[in-house]
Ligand code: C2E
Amino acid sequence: MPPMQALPEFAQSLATRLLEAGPGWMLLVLLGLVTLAAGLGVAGSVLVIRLRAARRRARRAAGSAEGMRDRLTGLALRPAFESALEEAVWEAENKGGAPVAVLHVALDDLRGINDGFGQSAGDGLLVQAARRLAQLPAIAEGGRPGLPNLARLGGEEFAVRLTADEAAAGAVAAQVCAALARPFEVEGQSMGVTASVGVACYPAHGAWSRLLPHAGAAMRHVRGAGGNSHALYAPAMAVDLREQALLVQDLRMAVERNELKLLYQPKIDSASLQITAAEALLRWEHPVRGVVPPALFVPLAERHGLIGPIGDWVVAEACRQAAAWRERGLRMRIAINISGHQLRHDRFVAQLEEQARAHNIPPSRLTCEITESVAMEDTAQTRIAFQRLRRAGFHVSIDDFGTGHSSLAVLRRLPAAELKVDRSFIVDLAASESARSIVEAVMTVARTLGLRVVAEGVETEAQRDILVRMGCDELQGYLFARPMSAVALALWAEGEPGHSCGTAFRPSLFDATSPAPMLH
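Output only this chain's structure, taking the form predicted on its own.
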């Protein structure tokens, strides 16, 4: 053991040797040294400080060795950024340094650019966005050699380190939003995106290691509210994020644990008021939380890559149930909701065909309901998916029609057989002239293109009568039936005591229809 007066030089030498030996040996020895230092008074404190400095240098050295520049934008990557952040917070703690803030910046709709214009256009936009961020005065003037204050975290996300308090950081976040909202010129096209920015500050929002996660939580809070803004981190955001994380973990096991189920809501022929079809509606019965609304768990499934297996389960279960009903003499169309993720998957149509064949279900008995916003993307993938569905013989319905930005040019090119008017226009149908005008306009478009029209959300007899007079083909809503289990629907259809409502099934009316031709 070296004498006490030589301990600082010994610590410096030891730290240097540990760096040369690699981070593994340093971490192995660290606990023993700190324990020793605890009993050595002031000199031990010096050792701890030197070891902390050595650890920061080791992080920077390891980061440099791993190649700390993003190949596309030239910006630093996360490890180098985190090392610089730790250094800045350490200086604020021990040397009276300035306050530290972190911005987590995410472009709101880069996927739409990639899908609509191609990956090269998206990459070009990312390069320009990185350049704009680097040129903002508050960011350009805050860097130091070897300590980057701007990094690409991956995908469409960036991180910014600032020397700023909460108010100043919020002002810079607003500047970031404004800078990224200006149009970009990429490959001869003018492209617009917005940004969501989350802000976290030291020491108000935790240790240095929590700043980036907390800024990310604030960013996701902004995105959830529609994007194109910024927000300062609040503890409630972390609670929400933790709840979402727990929910996602449970959702990963929901299929295996048989927690998912389908309810079925009948569709009624407007002329005869007889049942011709049923829409399969997904529900999650959580063992602790009870029934989790689809509006909560479906976006989580899409965001975390779980919508694929869940969508596969829905298709398989709907086909299995259709086959079971068929054996009882109930031959009706089953409608399933298709997400944009499923539609863009190369194997989706083939998997749908496989399930139909496995259960002996004619493709014409399956309706694929695709939301207007997805259908109107007019990307190559969307058009190919619609073509494949048409060739396979499936019935395609454009759901929530009227809520998006429909293009008649796009609509004419899609081989859909049906438009489904969104419930928001049906609610005010009896009292609002504008609502009636919108539904009549949809009816006119549908007749021109040879499409059928379904109205969802029908809850009153007045709404039903107006839609019948307009010539709407099918009606769906609480006026006729709420979503029910497959067993309840079968009993209801067969007129069992206590289950009949006076409405009977009849053979599907869709047999004579065919998808509109694809225009080239």
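Take the protein just shown as the form predicted on its own and give its structure as the form predicted in complex with this ligand.
Keep in mind that what follows is only the chain, not its partners or any molecules around it.
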């Protein structure tokens, strides 16, 4: 064989000789080359398969070795789980085995339990959660000796492997959520948690090694949208760690670079169909990625300590906009979404008051939308924040109501003025008796406590009619308007041609819902 450096010259001289020798010779040599390549290919595949099998064996040995089980729950750990997953996918791929699905299960509010009841209560809850997962029929019947289908990934996170396609895996994910949502009895105390579950499937979502990361991305997506649900992986959720790091770097600059924008979605009075308020919804206009939705970047901002400056910007911008609308004669309440991190910050309410004062907005014209799960945390910090909000006179709305675990005792103490029924109940309203019963129950609770009820995500006339019949006070959703720019909302509210949908703005209606006088 010629040395590697000389290969081009060797090939050149071979080609010249072949050309001189004629087509018969060329065919023979080509056949030889093809055979050699095929041989190398087969040998290569055999080698890859052997290496894979060896890797699986090594990981399984590492995973099942003494002491490699989770000390607290007794479950398998990640290496053994990954090895079993690789094996199952290999079988599906090579032996026509059944489809494989992975669930990434995370308890949503373990930190609250640890803070409120102590670490040992949190540990006790994790042990019981693990037991409940292991007892679910789809999980109990799916394990094989040495090939675990349930593992603890660390902290409050578990992984489940299933023999299931996308639809069946989604059904098991729903069972997981329901099983974990049932109250736990730990150290003589009844406790509630919710779970976020991400689902990824082979072959739909890629090779075995991508299943856990993809299921994790789907789980984080669920969490970002408030938790207590499950979601099937979609490529838009796959912001891997490197991407995340890049995104966080960009996010640090987003406020300075003026890349954040607020869109506004009106809330409509269900009796008169007039606008009563506008909810500010945050968007990040990334110079390269385009518009990034809040479900993607708000959780990132929270995790990396950036929600403070972003939240401050939202408050300042929403107050500025409310003042600008007022100058134009539009006197509507403005609603902003407040994350748990903001609420827990010492200076949050003081800053809100400063901004409201700077723009002459009476606090009663500012709604703070706080999700049910944050509102129900009921820690010393959130209690203080709610007291401050009440003393300052801000209007508090409990967002995504019905998705968390409300304690009526806590709800009664909260200075809330409104409940926003979560979109998931509105979606099913026309088709599902249980969704209607839940919304009716929310109405009853709200009436008893003297709260207004807003339905979010109203998309159809059928949903609107049911809600009006039930006595829901305000409606919000694509049926009336999608989130839009401040300029578009003003035109729409004023009934400008092209923006009108029959809901002319009527300031008097606002006065009926808010007794506080305007400063200007």
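By rigid core we mean the largest C-alpha set that fits within 1.5 Å across both forms. Since the structure is predicted, the reported quantities are computational estimates derived from the model, not experimental observations. Residue numbers count along the first chain shown, from 1.
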Given a superposition on the rigid core, I'd like a yes or no on whether E317 shifts its C-alpha by 2 Å or more between these two forms. no
When the two forms are laid on each other by their rigid core, does R111 show a Cα shift of 2 Å or more between these two forms? yes
